[in-house]
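This document starts with one chain, in the form predicted alone, laid out as C-alpha cells.
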Amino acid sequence: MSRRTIDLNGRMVAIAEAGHGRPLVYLHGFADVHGVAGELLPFHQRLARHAKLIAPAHPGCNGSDEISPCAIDDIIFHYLELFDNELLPRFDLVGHCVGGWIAAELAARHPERVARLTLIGACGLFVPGEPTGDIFMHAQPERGTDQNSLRALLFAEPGGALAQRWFPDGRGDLAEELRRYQMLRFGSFMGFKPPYFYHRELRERLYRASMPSLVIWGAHDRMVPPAHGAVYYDALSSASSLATLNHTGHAAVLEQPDRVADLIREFHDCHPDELADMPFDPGVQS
C-alpha cells in the first residue's frame, strides 16, 4: 500500500492506493478505511489483487481538507476535480455507505465515466417507511462509555470481536478515534437532517446509470435496511445484480471481507466492459 497527498486547486487530499491494473475508484463509508482504520483493510487489499485500487479519503477525513459548503453537490464537484486531476476518465467504481450515495451519484450523473458500480450497504434513498438509522444519536455512548448502541447499528454481532475492536466501549485509539468523529462531521455536512443521508431526486435518476451494476447489502442492515439495496436494484439498469449477505450488518466490508471482495471480482469477470451481458445472479450469500 501507498499513501499520498495531493494538492487539489488549494486543498489536500489523501490517497490510499495499492495494486496494478484497471483502475478501481473507491469511497469509503463509517466502518471502513478513512472512516475508522488508517490503512487499507483485508478486503482493499483483496480487491487490488486484481486491479489499481485507488481509495480517496473524503474532504475533513484521515488527511483530507474539509470543503466548504460540503452537500452532495460540492462533493460531487470535488471528485470530479480529483479525477481529473489523477487523469481517470473512465474507471470501476466501488462505494460503502455514504461512499456508496457519492458512487450512485457519479454514476447516474456522468455514466461515460464510469465503466462498472458497485454499491455495499449504499444511503442515499428515501424508501418510506425505511428510514436510514441515526447514526449521530447511536455515536453518543451511553452512560459515558458504552458503544453497543452504535455496534448495533453498524455490525450484524455487536457484541462480536470484530465490532469491539473498531468501536469499542471507553476510550479507545486515540487516531482512531479522531477518525471516527471526521467522518461523523463530514456525514453531518452530507446529511444530518432526517431522514439522514439521501437525495429525493436520485432514485428518479438512477435510469442513467447505464453501466453494469451490482448491489450488496447485509441482510442484518441497521444502518441502512436491505430496503434500499431493492430500491437501488429496481431503480438501475437491467445490468444490475443483487447480492444480500446473511450473518452480515452494516459493515459487510469489515465482516465478510473476502465474500465482498470476490463477489466484485466476479462481477467484474463477468462484465469485462459496459457493454457485456453475460449473466451474473449471486443471489443470497451464506
The other form holds:
Amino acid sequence: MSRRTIDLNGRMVAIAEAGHGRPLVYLHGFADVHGVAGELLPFHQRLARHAKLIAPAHPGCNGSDEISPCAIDDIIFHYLELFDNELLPRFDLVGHCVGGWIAAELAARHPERVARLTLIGACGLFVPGEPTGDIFMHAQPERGTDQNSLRALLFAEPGGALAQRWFPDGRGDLAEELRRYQMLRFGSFMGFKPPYFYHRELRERLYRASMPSLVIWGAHDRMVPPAHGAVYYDALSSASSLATLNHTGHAAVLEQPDRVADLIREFHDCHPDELADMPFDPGVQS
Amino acid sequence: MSDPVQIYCWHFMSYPHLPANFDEKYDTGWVTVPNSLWDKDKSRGLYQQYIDQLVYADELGFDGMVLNEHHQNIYGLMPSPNLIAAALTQRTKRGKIVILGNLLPLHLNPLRVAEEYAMLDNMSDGRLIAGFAPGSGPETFNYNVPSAGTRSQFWEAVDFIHRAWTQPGPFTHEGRHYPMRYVNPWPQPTQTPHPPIWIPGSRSRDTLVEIAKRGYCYFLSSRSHGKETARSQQLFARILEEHGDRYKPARMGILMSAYVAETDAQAQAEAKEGVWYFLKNCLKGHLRREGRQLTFGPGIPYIAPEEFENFLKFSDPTSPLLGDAENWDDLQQSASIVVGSAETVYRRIMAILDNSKVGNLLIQFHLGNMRDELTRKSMRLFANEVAPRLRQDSARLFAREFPGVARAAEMSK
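Right, and the form predicted in complex with its partner chain of this protein, after the form predicted alone?
Following is the full complex, with the preceding chain placed first.
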C-alpha cells in the first residue's frame, strides 16, 4: 500500500495504490477512501489482491488540488489527463457514489479505455420520483453535534459501530472532519446546483458503454435509491448482473467490504479482457 | 470634530403569527418550515405596518432605514428588499435607504441589480446605500446555489455593477460567470461616483481584503458583540493599512437589537414576548443549536478549506448560540439584544462603541412578534433619549481615537 502525489500539468493529484497486476482504477465516494478515510480501507486492499489498484483523490480531496471550474465535463477531462499521464490506455474501472457517476460518464464517452466497469451505488442518473438524497442538508448536524441523519442517509444501520466510527457525533478527528468537508465541497462543485448529482443526458448515452459491466447496490441505499441501480442495469448494454445486497446502505464498501470485493473479482474472472494486449496510443506525445 | 456614529433602524419583517407551540412542533424556522402556517387573514396589513414603522424611523430622525434579503423563512419576509425600498423612496424624505444587501449569486444577472439600485437611487434622490452579499447557508438551499462556487461569482458581480455605474456605456464585460456584450444601464445612479457600497463579512479574512482593495465599507455580520467585534475592527484596520488606506469609523458597521422603556424592569416586561419569540422561533435553524442549523454547517458556507480548518480548531459545536439564551443574564452576556431604560441602553451601546469604534450602528427594534405600539414607543425613546447622547459621545470618542480623520474632515470643509 502506498501513497504518492503527482504533478499533473501544474496541479497536484494524490493517489493511493496497492497490489500488482492489471490496472484497476477506483473512483471514490463520500463514505470511502479520500472521502473520509485517509488511507485505503479493507475493501480496497481485498480488491488489490488480484489487481494493481489505483485510487486517485478527486480534486480538492485528501491532498489533491482543487480545479476550477469543476463540473462533470471538467472532471472527465481531468481524469483523461491523469490516465494519459499515468500511461493507462486501458484499465478496469470501479466507481462508488459520485465516483460511480464519473466512472459511468467515462465509460460512455471513452469506452475504448474501460475494459470492465463496476458501479456501486452510483449517482449520475435522473430517475423520476426517485431523487438522490440531499447529502448537504443531512450533513448539517442537529443540535450542533448530532449526525444521525447523515448516518441514516449513508448506512443501513445508522446506530451501528461502523457508522459511528466514520461519522461520529460532535467534533471528531480533525483530519477526518476536514476530509469530509473537502469531499462535500467537491460534491457541491459537481452536484449541488441542478442537475443535482445527475446528468440527464447520461442515460441515453450509456449504450456506448459496451464493455462488460456489473452494478452493485445496497438494498437500503437512501442516498441513491436502488431504483437507480435498476436503470443503470437496463441502460448499460452489456451489464452482466445487478447485485442487490441485503442489510446494506449507500456505504457498501464500508458495510460489506469482502462481499463487494469478491463480487468484483468473480465478475472479472467471468469476463476476461480480450483486448488487454491491444496496443494503444494515448495521443499526448504527438 | 469627527462625524458622530450613524444610527440606522433595521427591520427584518419577521412573521409574527406562529402558533404558540411552534418551537415544540417544528425543528426549524428556515427553508423547510411549512408555509401552510402562513395565516392569510392575520397577515393582511402586515407589510403596511412594517413599512409604517420604517417611515416613523425617518420621522424620528434616524440616519437611515435598513432592509435585507431573505428567502423561505419566518425570520425575514423580504425576498425582495428592493420592493420595500421602492415604497420607502416615496414615503420618506431624509434618511438613507440601506439595502444590505441583494444576494448577488441568487440573481440571474448582476445587470438587473445595477439597474434596480440605480432606479432606487434616483427615486430617493440619492439616498441609497448599496449593499451586496453572497448569501449564507440557508440561501444556498433556497436557490440551489452551490456556495463553494459563489465567491468568484459574487466578486465578479460586484465589480460588474461598480463598472456599470462608473464607466460610460456601452461596453463589453468579458467575465467568466456573466459575459455580457452590451452593458449600458439606463438610468445611472444619482450619487457620484456611485452610491456607497457596503459588504457584509464575518469569518473570512479574504472578504476583508477584497473590501479593502475596493474602498468599500465593511458590515460585520454578527449579532453578538464581545471581544470578537473589536478584533474584527482591528483586523480590518490592519488590512486597510496593508492596502495603503486608513481605518475610520464610517468604514464599518454592526448590527444589534434594542428595546427601550421607562425603566429596566418595564423594558424587560414589555420586550419579553417579542424577544423570546425572536430567539426561539426566528433563530431556530439559524443561530440556535436546537433543531438543524444551516448557517455555518460543513460544505455550506463559502469558506475555503484552510479557513474551515481554523474554524474547526477554534470553534466548539456545543457552545451556545444567541438563540440558546435561556434568560436575561444569558442575553446580557451576548451583547446582542440590549433591553433597558434609556440610561442602561445608552451605557451598554456606548461600551460597545468604546470597544469596537465602529461608525455605523444598525439597530433592530422590531423583534419577532413585537406589538406595533411597543415597537414605536421603544424607537421613540431611543431616538429622543439615547441617540443624542450616543452621537455626542461618539463624536468625541472618534475625534480622540482618530485625530487624523477629524483634521481631514475639517480641511475638506
